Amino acid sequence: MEIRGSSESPPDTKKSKSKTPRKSKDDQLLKQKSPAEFFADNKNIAGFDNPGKCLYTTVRELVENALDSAESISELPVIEITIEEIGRSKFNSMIGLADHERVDAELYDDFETAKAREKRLAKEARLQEIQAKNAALGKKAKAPTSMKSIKSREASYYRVTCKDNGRGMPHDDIPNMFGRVLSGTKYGLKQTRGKFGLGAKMALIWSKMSTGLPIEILSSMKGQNYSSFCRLDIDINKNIPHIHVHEKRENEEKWHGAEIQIVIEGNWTTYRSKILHYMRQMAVITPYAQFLFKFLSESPDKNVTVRFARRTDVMPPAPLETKYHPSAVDLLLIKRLIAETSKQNLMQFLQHEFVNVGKSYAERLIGEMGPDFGPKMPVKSLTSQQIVRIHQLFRQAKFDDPSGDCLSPAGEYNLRLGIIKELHPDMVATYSGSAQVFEGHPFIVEAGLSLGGKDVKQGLNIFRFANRIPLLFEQGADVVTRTAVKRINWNSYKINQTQDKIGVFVSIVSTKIPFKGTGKEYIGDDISEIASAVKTAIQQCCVQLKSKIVKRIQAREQQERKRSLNKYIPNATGAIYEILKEMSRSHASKKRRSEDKDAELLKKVSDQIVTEETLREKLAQHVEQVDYEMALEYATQTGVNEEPREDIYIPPLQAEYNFTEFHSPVFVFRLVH
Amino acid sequence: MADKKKRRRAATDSDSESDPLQFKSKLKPDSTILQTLKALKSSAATSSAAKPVTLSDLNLPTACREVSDLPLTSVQSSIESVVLSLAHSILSGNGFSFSVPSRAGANQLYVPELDRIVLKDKSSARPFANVSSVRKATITTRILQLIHQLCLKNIHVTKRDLFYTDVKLFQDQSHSDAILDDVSCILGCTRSSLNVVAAEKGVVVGRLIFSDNGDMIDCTKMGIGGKAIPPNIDRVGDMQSDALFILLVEKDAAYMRLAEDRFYNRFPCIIVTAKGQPDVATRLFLRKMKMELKLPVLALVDSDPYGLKILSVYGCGSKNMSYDSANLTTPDIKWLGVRPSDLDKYKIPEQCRLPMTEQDIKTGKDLLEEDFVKKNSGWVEELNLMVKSKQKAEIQALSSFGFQYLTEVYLPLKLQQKDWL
């Protein structure tokens, strides 16, 4: 397991927000500032705006990390979240705080002056007024408007439980892992959820910094006969863990996994629709997954239980770390890429260290870089003159475009899962594009498209994930949301963007996503590779949903089709007929001479034998004829009417037998005893 | 020809420093402009008198449709067989369905030899069993029967008319307005053989005596409004006129301007607008003058794609009714102004020109591509000077250098430079 991130401060210290120079004079002291306080500071770069965003932000991490736990033993995910709201007396006693009365009133803020309540009681007793004469006039009786919570600003604390099935974490190594910022296991090159070490970290920032409380883990790995309890929080100012209790425990039922549990500062109320709608979007692209999530409130009331269960066993292959693309590095990554190979030579250094790179194609490039430079040079000698050299030659020279191998795209099968799952649509339609590349890092996108369905408003639906995490916030940039809304013209896929229930989705796969702005939130509308990819993915999903939509729209029309003929009928024969009338009525004034044939009928017309009604039936009867045959016509193209089909997932039932397992990074291999 | 217009442009560029109220001191006397429009008259008079063309005369490869004018009693009995056809059809069980001449972009042809726009002889089914046509298959029903009665009862009524006759049926007049179309074409008659007639649109003023429905009406005493044109052509008739030339003008604004200053008393001519896209009497009308007083048609229209277009369907028919453009359509209107070149020669001000939209752009473009644009070069030269700058004007544009500069100065100082294409 890779740990980085020692005590040195990372650059990005030095240029965080200066702030404005005093005139103070210990301000000419050089300061340090850790890792961990810088990202106390700045916690919004992490998604820790304002109590409701770092409850939510809380969650997030610890379910992206139990995922990435369980998949990394290929293990179906399986996933507890608990919130558990705590009052402020029961927050008190638990961190050994009495409970105080108020004395002095009038020193809190949401104190209300006798001036104040009598403007109040005023506006309410007017307000009452106008219900009741409303409700005299027979109107409908208006909601009364919610008061504005006069509840002030008082903090709302949550325990955050999450506990998954995942590989758990080495006993000795927890401490780092949770206390020390800029510590890792996800650095290098892959696709992966979290990217910085932060997730956790900054959880238990932000609890130190709301409530002072610490974080308790208790994990267990495979085969240990222990789980090891762990109850630390950090010292902001050093950037490492501060532990208080960290001991081994008996593991009976032989669990393994984590589970971490976390008390915070938070705001249930505002963010409660975010929270769910985050859960339920995972559950769309993790279908494999099963999530159970509960919300436990004071007032039993207000608790929230819902079940994600599983429909698939079908997990995405883990991702492969991989290496870099020659056009995808820069200078300082180039000298450390130096710094840590093993390879001895320039050639094997290229050869080995960077994808798309082989034998001969490293010479030429040695080759081409100047006399300096030669195959067996040793690659540790370089200067950066040189370093410069290769960089530019990187830059400029042709590289094939890295392949898609090494990212684990959601697949169209989970997606499809998903989305049928979650959202019971209508009809779906999935599409997963070629493996394309944005600046020497390849990407996926893959999209699904449903029509109908529960819980979907009217309109447009946008789904986004990023690495096979849902995006929620700052939806109005995102490049999938401008693609959907702009450039798709959804008319021509006889889909009505107004009226239907569209649901739209996209998952795009990356060892590099390209965010805009810090909140990992959304990704911009400015990469032409990227948006062209999403809005080939959309189409190709219209595309598909056309035919059905056309065919749905037929089948319509056969239904009704013989009623909407059979409204013209009266004004089709009233019109011939009226003529007719005139015609026999002239014919036989004049006696005028026209084809026998004609004037037959213009003289049943006059005798009455050819009225309108005959008119009416004999065009009524051919309607139905018509119909008949265009019915049958219908039914032999489309063959026997197909009754929707519910899909059914069976779970295996627990199989209890012993295996062998050989991992790879690919694949598991099980020899079952 | 295309060297005098650059000798002309050179003249005018070598004075472009002074103040553009001088081109007043161009302006030759009055009679002097007098005899070059004479001179344009006796060359139209004479150009015209060589026997038109016509379709039969040109043995296209493809097959054209044309309709023409048949009297009631003829409209009557083509009415009468096709309901016969209708009600033997019904009655033997096999529904009905109506053979409709398809008016569509892809049925166009534009002939040059004829320089309007013809219709093909592709005819699509609109049969009543059938759930996307039996809404046109009834309203057209309906609407035989409605010009049916008109024969019988000889009387003519308005488009509008006609649609409140059945409101719940034609829904919306565009409907029933369609609709007509298509009948004309079933029937093999103009529009106007049927009775149908659209409400008055175009105005005419200036020296022409015609008489209306028996009524001798001397347009010179029209007042400012002048003369509404008739919207049934059949009660014009005994033109007179000392005109020298027509004057056709896009909208109402310029024709306010000019009826006001009768500038037809100072050049003799006949002044016409039909405000904005013109309707059939108008076209009916002007194409009657120009037929009947071989006069010479000058157009006067905004600088911009839509009074080209407004331009090329006086001249060489829409495509909606390119059924009837042998009788619709009026031959060589020459395009007087506001062309895109005249925005620099008269020096109209930055902030009197507009910049062209996208729409206008593309609208542009695609006139480009249109032969009726192309057979003339001139068009061509100025449509793509008017795309390049993406710059548009109104004849309202010329208003600043004064409201009677068009009238005092524009006009009188194109006409004696024969600045016409």
Contents of the next structure:
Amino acid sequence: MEIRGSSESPPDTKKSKSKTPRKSKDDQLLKQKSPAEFFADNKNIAGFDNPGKCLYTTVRELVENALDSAESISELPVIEITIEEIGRSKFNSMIGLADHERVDAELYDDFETAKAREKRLAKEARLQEIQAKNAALGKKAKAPTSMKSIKSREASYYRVTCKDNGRGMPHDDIPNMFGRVLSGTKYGLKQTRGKFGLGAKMALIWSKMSTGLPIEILSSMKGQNYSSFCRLDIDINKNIPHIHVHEKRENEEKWHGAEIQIVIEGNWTTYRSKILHYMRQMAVITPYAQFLFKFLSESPDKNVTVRFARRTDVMPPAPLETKYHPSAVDLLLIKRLIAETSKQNLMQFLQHEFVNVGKSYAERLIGEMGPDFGPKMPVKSLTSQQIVRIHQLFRQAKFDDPSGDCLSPAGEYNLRLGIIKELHPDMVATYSGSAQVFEGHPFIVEAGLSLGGKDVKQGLNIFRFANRIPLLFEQGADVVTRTAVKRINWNSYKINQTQDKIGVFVSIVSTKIPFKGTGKEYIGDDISEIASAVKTAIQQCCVQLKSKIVKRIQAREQQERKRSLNKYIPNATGAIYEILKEMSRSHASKKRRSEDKDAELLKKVSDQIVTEETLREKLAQHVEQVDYEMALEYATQTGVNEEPREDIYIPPLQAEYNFTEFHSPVFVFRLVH
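For comparison with the form predicted together with its partner chain, kindly provide the form predicted on its own.
Shown next is a single chain and nothing more.
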């Protein structure tokens, strides 16, 4: 038995060994991804979650790049954005693919079997029968529910074109500006519209993933007699541009700017409202820009054209790049600044690379660092331990707050104009706070509040902006939404939170916007400095509106009093006239003599000179006089001038003329020479 058992054991051993997975040599090799490959695998980080969101994000990136380009040369932006629907046949011809009819229909996911079709038709028949019975009985019929259609995964394609009148791009830089991820001109410590610095590069990656078609760029800089044309795509694995065409063309019109054209997969149906809402909000925050949006469909009845006209030619100043605040740096940043600085010693490094560090304060910091540090110490010779000591001191020392001079808010004037232009509200109030600081970064909060208006729903309508771009997603978790819903007592300002049409506009600008979430679509509620500033800004707008609402209520009450008095005029005059007639008869029969003044009136009554109609007219005139005096007093309090108005003539925005401007928070006075 033992011999038999030993003879059976080897096969079991071999069997168990065969189950052990073998490790391939490739599993032991280190692999790395290029930046382009990383964002292609994690496109949701940049807002490219699904085809519909990809179309929206592409439009947003192109529009914001166009605004930045025009503002960088102080040019009033003129931006045209076009989305053209491309059918399957047209797309196939673009890529050189012949149309192919289905051979095996059952192979496709939208195929409906005979049994499923029979079941669907039976259900539709039952619904029609129920509706007919309800109609016969006079019952209110419910709206018919649409049957669930069989979903098809067939893609929809769109050509997105954006044209601007901005700076344009240097001929030789175009390939790298579009075909190399994480390369651009917006890096540095300054207020920027971008979230990741990807811009149109992510749209190009999505285009390569969904259509395989390249992007086309036409660009010309101011004063150039040629324009640059480039057709390229991106090598995702190597993160380098793949150039198809790169040439110079004639520019007889001396046009400057850029025109970008890209074909992507998208979904206009589901994101139509988001894209139009984004364009409307962008028109609110940039009233000095002119937008023309077009959607071109294969069915002409589905075409959409919306023009957002320019309301002003006053642009906010361009944001400035600033130095880092000592309390906002980390070890890696200190090491990078040391490697990139042109200064030789530690004293010069502290003064030049950081904000609010003067000579005397730099000497105090160096003295506090320890005996191993000195003002003339070569900054390049700092060891890792010494850099850690500098970082520790930066976190513990007290520094003056940075100023907000480097920021570029929209301004009360532009914010007010934008709200009036797009919403046409009954009332509007704006407020711009002073610069404040969180974690060493300056920020400014501006707010606007409107009541009534066009296309505004009842209740709170919240419009959020970060560095002058609209935020449309994840609204519920945003600091603006939570403040407006939970921390403002609207009733105390005579505003009905549920019945009134309330528009809440809050714009936050900073060198660092503290976005939350992977998509960077909202600002968290966990930074007390920002939450407090948002609440204060909204409250200041509420206070302004409250005084207007109270005056409007008083005016309404005055109109009610006048209406009430006019209502009783016929009865009052009738009663008074009867008394006067009785008195006139007594006076005529000498039963009761009246004084001379009264006798004269009674004689006019008896002679029919003063009639009931006369009294009615006199009483109505008296009510009008009292009402006018009250209205004049109200107008004087509100600053309305009753003097005759004179015609004024405003020149067109495009005209060439010399002028001097006087700026106020809520208006700009322009003296034309």
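Numbering follows the first chain given and starts at 1. Think of the rigid core as the biggest set of C-alphas that the two forms share within 1.5 Å after superposition. What you see is a predicted model; the values in this text were computed from it and never measured.
Participant: Is the C-alpha displacement of residue 254 equal to or greater than 2 Å between the two forms once the rigid core has been superposed?
Facilitator: No, the C-alpha moves less than 2 Å.
Participant: Checking residue 574 here: with the core superposed, does its CA move 2 Å or more between the two forms?
Facilitator: Where the cores coincide, residue 574 still shows a C-alpha shift between the two forms that is 2 Å or more.
Participant: Residue 615: with the rigid core matched between the two forms, does its Cα shift 2 Å or more?
Facilitator: Superposed on the core, residue 615 moves its C-alpha 2 Å or more between the two forms.
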